[in-house]
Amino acid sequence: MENTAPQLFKVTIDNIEVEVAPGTTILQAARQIGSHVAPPAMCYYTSLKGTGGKCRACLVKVTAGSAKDPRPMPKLVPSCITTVQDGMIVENTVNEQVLETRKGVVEFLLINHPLDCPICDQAGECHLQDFAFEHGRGTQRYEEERRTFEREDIGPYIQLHMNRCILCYRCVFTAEQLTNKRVHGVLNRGDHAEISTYISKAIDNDFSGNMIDVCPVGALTDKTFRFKQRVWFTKPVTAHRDCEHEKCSGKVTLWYKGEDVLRVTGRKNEWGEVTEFICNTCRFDKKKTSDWVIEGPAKVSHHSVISANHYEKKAIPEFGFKQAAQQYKQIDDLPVQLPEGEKKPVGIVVRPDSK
């Protein structure tokens, strides 16, 4: 009997060898090794066909194209759309050119991005925050006026902040592949390109809420969760229900504050990607615990601020009492009697122990 097992390609990424199937991209191969090797990705999304190659965040250096042709590729290549070859050697975190170029990519993405983090609902789970923190320069050389857009109402459930958009196209692919009819896209060209619709309030299909989950920044946020709570003060819990929609998985993450469900999202994997999408009924209409079968606490990376989870009412007072006990100082506010005829100098506080 002939061996029908598929041939595997051997690829070396940052001096670590891994065997992958033909057709695998460099990014997918790196993710098989682990997060310490995998390049960052702002536009690629595993569940959506056609994504990748737009943000240039995942650029890597191919020092050997293959075992048959070991010549290096002349330029850095986007790992999310470059397929591996047998014997390929790739450098990511060990290559200075890659690291320096990635700093430039961060700088370009932040050129027109507003400093909305203190008021943005995406704060705490924003991929651009993580990308800038891990790979950014810390300073910016851009001195020109930032590009801005007029606010546009695209539907009853989603709030669009075009000033925060990095044009990753994820929401466009989501609407194209999940819904029956896509009504939004990228309008105009160059510096004027924007995510929008020709008709206001047009996005109202049953799976439009998934655009919120796939957005890596705060450009598309949940109107029903808007300004209600910071994510690190909420408790994520996995749950499921039997949904009548054929495409809906019914598998979600419920975000609790006390006993209230503040929002419902699709479940995300370690790369921050939803693999099984949900409908708007599950996302926006089912916000009672009785609507769901609770499975348990959601798995959160220990690097995330959400893992702090100071959502219990007793957490903050207990911390405050401990700090007060450690830093307590006796203050004597009793008035001091000065000698007869002597006046207290203006602007000087006289204490009992002062000389």
Contents of the next structure:
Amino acid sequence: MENTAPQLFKVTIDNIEVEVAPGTTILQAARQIGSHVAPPAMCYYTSLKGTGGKCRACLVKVTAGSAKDPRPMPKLVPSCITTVQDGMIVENTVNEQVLETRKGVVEFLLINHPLDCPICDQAGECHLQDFAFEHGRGTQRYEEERRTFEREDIGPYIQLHMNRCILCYRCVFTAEQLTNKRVHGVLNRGDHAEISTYISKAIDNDFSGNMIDVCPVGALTDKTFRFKQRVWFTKPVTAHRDCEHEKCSGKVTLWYKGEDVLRVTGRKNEWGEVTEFICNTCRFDKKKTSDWVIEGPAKVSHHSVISANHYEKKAIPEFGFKQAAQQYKQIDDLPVQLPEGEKKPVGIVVRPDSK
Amino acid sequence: MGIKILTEHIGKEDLKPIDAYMKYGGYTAVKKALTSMSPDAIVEEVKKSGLRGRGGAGFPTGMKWSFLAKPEGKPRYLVCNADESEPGTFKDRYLMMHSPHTLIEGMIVSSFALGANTSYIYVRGEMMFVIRILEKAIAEAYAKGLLGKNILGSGYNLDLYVHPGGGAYICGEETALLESLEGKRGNPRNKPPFPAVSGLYACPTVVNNVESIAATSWIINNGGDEYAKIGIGKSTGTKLISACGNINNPGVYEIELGLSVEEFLYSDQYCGGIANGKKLKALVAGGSSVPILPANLITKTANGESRLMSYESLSDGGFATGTMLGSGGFIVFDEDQCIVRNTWNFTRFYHHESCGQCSPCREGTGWMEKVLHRIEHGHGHMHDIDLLVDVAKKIEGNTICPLGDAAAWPVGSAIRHFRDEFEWHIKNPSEATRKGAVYRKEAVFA
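Taking the form predicted on its own as the starting point, write out the structure of the form predicted in complex with its partner chain.
Next comes the full complex, this chain leading.
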């Protein structure tokens, strides 16, 4: 009998071998290995077709194209849209060039970002926060004025903060693929490009709320949850209900504060992505415990800031150490010609939890 | 006087009417190709000719054609990229406005070779008068039976359309051009898939520059081997160079590739030397995107050889001491020009024209512009220079389309060759911002 099992491709990512089906992207292959080698993704969204390739956060180095043609690829490639070949060797976290480029991408995304995390509803579950925290340089070189936009009202449920937007186009794809008619898009070009409805037309269709879930930053936030609570003070609980809307999965996460449901969102997986979308009725109108069948407490695994309702303590010292180690090295290796009689500067590392 | 292929008859009389064009042997290539040659034979001739894409990248045209996928049941398209918007480049406009039939003849021959029954000429929106000239010329060609159904009784059908763009530089990038042609926002696509597999309306498509397509009819008439004899080495044929800046005779010149830069710059037949008896300071050899060269590297390469107008010679020494032929936008700067101001001006252009799709280009071009604006206006810091180099490096090669590279190269090269000028601007802000003030250092002059 003929072997009908699909041929699997062997891929090596950061010296870890994995077997994946043909047509898998490098990013998905890396995610199969685990979060420690998976490249960050700011614009790619698994459940939305056509996303990816824009933010350049997931650039990786391909050191061997395939077993047949082991030449390295000349440029860094976006792992979210590059499919694997048999025998491909990919370097992500072990390649200096990749890490340096990623630092640059963080910097580019942040130069026009308002950095208003203290008053932003997304703080604590923001992908840009995570990305900057894990891959950024921790300091700022941008001295210029940031570009700003006029505030625009796009509908009764969704608040648009264009200043925070990183133009990932996810919400555009969401509206295109989940709703009957897309009424918003990207206007203008360059760093003046903005998400807009052009004629301030209210976005009102049954699935528009999913734009809030897919938005990686605080550009699109829930008006019914606005300034109610910091997300890390709320308690996530998974729940479901039989929704009459045929396209709605009815599977949600309820965010509690005490006895009150403060907001309802789709269920996000390990990568912060919603795979089963919900309708606006479930999201905005069903805010009583009695509307839902409670399944149990939800675990937030991906995010560094919010994690099961407490700060991940270990993340901060590690980041600090990295920073301190770099700075220390620089001071130590400083090839300065000191005037006579002056002493060489000394670097000191202080741990935040040192006694 | 070198051989002229595209512009031989321009200036003798008005070539816009089809009869005038045919008087000089126009449309003989169409007759020859459609009645006596097979499409594959034409592709073979173009391959033999060694013709390289004249839009800037210099990719062999015949090779590009042979990559075209030919699946059953799908139409194939030829799209002519006439969205010429690179600062310093105006050769395609010159050719189309003086001799539109040269392009149309090339389009017919090339479409036949590729098996395309519908072809488009995507013209930059600002060039409305060129669009009118082309449309009139196409109507004449239809009337003569050179376009439409059953051309010259060969059974081959071709419809040719002119599509005005919206005036965006980014739509000169082939995939953004295709998006725009489909009626969408002109954002470049991620590659792969390449247009040769999935281009216009997801069908196999070839996108070629005006000059490359126009050259094919001569290749049909005279054979690929004849074409390959013109030029030097792998830079075969002739090239239209649009010369501008501080020279005595600005304009479009058709040169045989391999002409020395010195001759092109100083001979009265071409640029005629630097205007007003000034000295040469710098040169941008192939449109604003390519690295700028200081005077001492223009006529001679780093190892002392005479620099020629060819793909290889101009890029001799890589980006450290070389540049690129690019699209042939030859911009000459005399000693009175400020490199910082010019770099800022170029960057301003790329900032304005970035599509905003991918983050390094969207944010980086704006950042570089703001920093350069600061330096030019007397508010720069010494660390800004290294910052610019670093930002340019972070953009280069990390974007979806080559606009990011095009924005990064001028900045990187200007600092590489004219760092002292940047430093002077930062150290002497009051002097540098004085009207007409230019940094002079005798050593950089040839």
